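Shown next as structure tokens: one chain only, the form predicted alone.
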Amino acid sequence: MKICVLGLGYIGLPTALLFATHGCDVVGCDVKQSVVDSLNNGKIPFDEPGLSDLFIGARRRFTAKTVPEPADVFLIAVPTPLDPATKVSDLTYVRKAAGMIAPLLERDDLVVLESTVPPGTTERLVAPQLEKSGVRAGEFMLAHCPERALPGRTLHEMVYNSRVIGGYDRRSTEYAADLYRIFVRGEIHETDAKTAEFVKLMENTYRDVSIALANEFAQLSEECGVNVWSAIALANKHPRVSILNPGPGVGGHCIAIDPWFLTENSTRCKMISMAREINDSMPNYVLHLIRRLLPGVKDASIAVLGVAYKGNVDDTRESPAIKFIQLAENEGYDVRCYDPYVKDFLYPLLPLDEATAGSDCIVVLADHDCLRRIDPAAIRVRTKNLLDTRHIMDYRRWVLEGFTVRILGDGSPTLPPGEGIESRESGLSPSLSPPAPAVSISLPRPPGQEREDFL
């Protein structure tokens, strides 16, 4: 069999790669020449455990082209971002895709979309551009596959998720379904094709709602003077809650974007939009905190710790940080950034001596496991204050170092530097430190609550 991935981004590249090393010969198609000659050239364009070594197993059935050959399947996996104007998504990748296809198609092809799309794109968008080449839907066959891949356990997760196939008629279902069994261990479940659109937005949107009233909850918190991570881990114990935790705003491809996908043709659906602008106002947030840290200080200089939108990743779409700097600069603060992962970003990128060197207020904007391990006797900074976004920090080594700390959604009074030290142990002191252990939030998660979401 031949296959034709159209995309070689975070989900087109590792499924071309699974096809190739399960013993297809693949096509990959990219409009960037650059990852064309870097992929032909035997390096892959970005990180991805296990990624490299899967590369390494497929050369030998996998090459990269800028156009698309004639093939067997052809599987479309182009970017749909949302037009940040209107709130709508841009499907002008998949149509040039689909009309790239179109000239090659020949009667019992198969054409897969895993690009997530608004409901009815499948069948309202691709089928009439394919049908161009002559051949009626029908007679070649259609279907969607949308990927449930969490960065970071990509490989991992495309091998053992479940994965919904929806057929624009049953022979397509079916033939889609056999072609994922090749490298797919998980269960495959068969629907139709705007149902496979609709739960995909679906997954996402249940997360972006769930962490905006996580959010609320943080805010609510600090209003009432409650710490909410002890206060989530207290609530998650009864056996039908489970809440998430809050952050500085949510970030990815799917669940800042794909709500939106959701709604644009609806005039109804209130929640999931207030969700969407709850979260997407977390940066606003967390700016305020910096303004009550900050009061009074002129010139004021912000290190930002962690540009990626989650944590141990080089992942930057949607980033909060991104929306955070550019209010911070608009309010005339001086940002520098630090991110050991992200090699390319909007903004320069320091070390971080000169990141934090001279800085008034310390960000933790991502959860990377590398900055629990900072040293905050080894940074060199004019005022000493730490802001955790993501409640990650070991606050008692930071605290001894004379630092005052702030932790989103602890409503407890801030202590000056050094004070309720001897306090931590009993859970005194939240803002200061985590909780302690009797209601830690490190407790084991039920089953399948790992989050694509701020992390």
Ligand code: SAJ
Given for the second form:
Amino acid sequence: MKICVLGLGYIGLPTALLFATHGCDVVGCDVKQSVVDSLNNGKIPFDEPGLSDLFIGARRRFTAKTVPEPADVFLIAVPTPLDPATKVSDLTYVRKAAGMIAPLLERDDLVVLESTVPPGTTERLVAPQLEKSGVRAGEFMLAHCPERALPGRTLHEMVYNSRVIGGYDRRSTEYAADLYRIFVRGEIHETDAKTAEFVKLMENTYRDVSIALANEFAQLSEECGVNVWSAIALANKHPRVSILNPGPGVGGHCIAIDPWFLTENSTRCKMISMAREINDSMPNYVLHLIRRLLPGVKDASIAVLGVAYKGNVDDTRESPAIKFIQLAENEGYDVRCYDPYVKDFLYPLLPLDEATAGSDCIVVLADHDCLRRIDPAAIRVRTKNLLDTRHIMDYRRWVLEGFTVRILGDGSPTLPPGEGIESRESGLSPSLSPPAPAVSISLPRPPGQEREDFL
Ligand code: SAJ
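Provide the structure of the form predicted in complex with the ligand, given the form predicted alone shown above.
And the full complex, kicking off with our chain again.
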């Protein structure tokens, strides 16, 4: 079977390589000559665990081109960005991809749209573009097959997650389902195209609203003097409660975007829009916490650790770090950034020691695992403040090194270190400090760290 994949990004390329390593001849097509050249020179254009090895195994059956070729199956995995001004989906690339396929389309070919789109796009926009081939929808097959792969775990999730396959008609659904069974080990759920489009948006909107609730709990916890991280851990002991993690905001090209694809044609999505507003306001909230940490500090300098939109990825699309840095610089803060995963960013990226040298507050924005291992004794700052918006750092080491530690969602102003050994050790918010008189202090350990009481 010959497959032509249009769009060799975070979803299109792994999908193309999975088909190529499962016996299909695949032509990968991307309008970016740099992507095509990189692949034809044996190099993948972005990091994703396992993708390099997969590429080696796929080389015999995979070639990259800038234009599509005739094939049995055409798969569209192009970006569907959001117009930031109007909050309306931009389907230009989808329309163009369908237009590139039309001249090559024959009866009984299958066209699959993987890109995330507003409900109705497959029938209303893609089918008519393809019918310019002279072949009618139904004579060629057409389906919407949204992906569910978590960046950072893409390959595993593409194979093992269940999949929703939505056909233009029954024949399209069944044919597309058989196509994905070539490499999908998860369950295949068959439906129609519009339902599949709607389901994809529901999944990401559900996550965005859930994160907004966690962010609102974090702000409430600060008002009530509660540690939201301890509270969430306890609430989630309930068999039917699963509260997500608060953070500095929601980034990525999916969760921050997809809910708008549902609201663009509706006036009834109050909660969905409000959740987007809450999440998009979190960078402002982080700056509010920093102001409280640095009252009156002149020419304050902030060191941002982690500019990617989430931990252990190199992707900065819609990253909350971008808005945070803009807000902080507008307020006169000097901001320097360190991120071991990201190669190019809107702002200069510095080595850790240069980014932190002379800073008045270190702020953790991306939950990269490697940040946990930073030794506070090895960095030279001007004022020893740490704001952790992800609850990942090893607080004991930072407090004992004399840092004032603030955790987003922790409920009280931080005790400055140096007011006696006990308060120095409990230089965390009192809500995390030991009950006096304490002989041993047990601080909540970040997830995955051994619990340990110490004097
Ligand atoms: N985030 C939080 N708190 C959380 C979880 C995430 O603040 O508890 C933040 C992250 O830091 C990040 C943003 O939300 O900035 C999105 O991260 P994510 O891991 O939730 O989502 P994505 O965009 O990496 O991947 C999502 C996934 N969708 C769902 O989990 C429902 C993935 O399965 C989708 O395939 C992907 O979107 C997509 O491509 O649609």
